[in-house]
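We begin with a single chain expressed as structure tokens, specifically the form predicted alone.
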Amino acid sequence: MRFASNVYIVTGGASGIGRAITKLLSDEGALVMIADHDLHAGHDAVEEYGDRVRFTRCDVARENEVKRVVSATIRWGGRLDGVVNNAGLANPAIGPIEKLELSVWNTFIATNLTGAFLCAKHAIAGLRRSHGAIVNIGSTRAVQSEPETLPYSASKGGIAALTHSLAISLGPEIRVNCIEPGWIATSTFAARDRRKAPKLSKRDHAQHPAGRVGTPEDIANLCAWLLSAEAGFVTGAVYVSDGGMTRKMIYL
């Protein structure tokens, strides 16, 4: 119970990686506020994980909603020990750049990057009091791309830069780190009525030097360590968790 009496906000915590982080933190004694736009998945997570988890509907791109979530969390838990900026639009493919609408670009940046900035901005006062931590969830798309994924990749590259900028600006009171997940099969951490086993082939697993596609628990375990006192000498760092996929040379 290394997080007993601690209080955290997990954005996008109703499903996928965020839900796995919520479960692990609450299993280890923390109070966790899920901030998510998905009402159904949010309420389902609260029912599944119990009294140490609460849910507030939130669009992280809207500053007034972020302020409301932070205030509600501190009222509930009496303190704030950490924020996990996980919320984001997850479909990277948007078509050719010459057909990309500015509104689509702005939506990706607002949710994936500005949302993390807003959550950090409004959590700072509470985190300074507790000497807390922020973990930003980026993506290996920050360092490699497929075609026609511009706004997603740009937003995730921004998350990496935001991380070290926040770490230098907020230290030593607040530590800030980033995780860049690779291929993570998230369907086992959907709402219970949407949950299903991932459909993965031997070839999917073989693309990874670690021998398998990642799981939400892989990222949750790393996130929990970065939030804990065990990582007290770690700030401004970016951790790639991708089973070695970005290090593997592929010849076609």
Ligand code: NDP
The other form holds:
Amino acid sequence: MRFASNVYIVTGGASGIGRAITKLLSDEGALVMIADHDLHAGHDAVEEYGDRVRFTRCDVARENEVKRVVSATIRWGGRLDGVVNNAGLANPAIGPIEKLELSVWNTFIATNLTGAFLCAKHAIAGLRRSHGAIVNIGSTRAVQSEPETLPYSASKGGIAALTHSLAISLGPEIRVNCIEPGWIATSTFAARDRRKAPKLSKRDHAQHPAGRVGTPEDIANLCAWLLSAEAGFVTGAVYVSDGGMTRKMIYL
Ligand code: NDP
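Switch over from the form predicted alone to the form predicted together with this ligand, please.
Below is the whole assembly, all chains and molecules, this chain first.
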């Protein structure tokens, strides 16, 4: 029970990686507020994980909604120990840049980057009081790309820079770190009626130096450690969890 009596906000905590983080933190004693815009998955998570988990519908790109979630969390738990900025538009492929509408670009930046800024901004007072921590979920796409993934990659590059900038601005009271996941198969952490086994081939697994595609639990375990007192000397850092893919040299 590493997190007994601690209180966290997990954005995008209703599905995928965020849901695995919610489960792990609540399993270890924390109160977790899910801030997500998926009503169905949010209510399903509360039903599945019980009294230590609550859900507030929220679009992280809207400042008034973020403010509301932070206040509701502190009213509920009496304190705030950490924020996991995980909500994101997770599908990076958007087509050729010549056809990329400004509105699409703006939506990616607003959700994936501005959302993390807004959550940090409104959580600071609570986190200062508890000497808390922020974990931002970036992506290995901050440092490498497939074609036609511009706004997603740019938003995740921004998350890495936001992380060190926040860490330097908010220390020593608040630690801020970033996880850059590689390929994580998330379908087992959907709402229960949408859950399915991941469709992965032997090749998908074998191309990873670690021998497999990642799981939401891989990221949840690292996130929990970064939030915990065991990581008390770690701030401003970026942790890659990608089965070794960004270290692998590929010549076709
Ligand atoms: P999922 O789509 O499975 O879950 C993301 C959750 O966030 C969903 O419930 C989604 O709701 C919600 N969400 C999306 N936009 C908003 C918003 N504006 N406000 C509040 N909630 C929102 O994504 P993953 O678990 O795959 O990804 C989680 C994070 O990890 C993302 O930041 C992603 O970029 C990052 N990541 C994921 C990787 C992967 O391989 N899965 C790899 C690298 C990074 P809804 O479903 O209704 O949109």
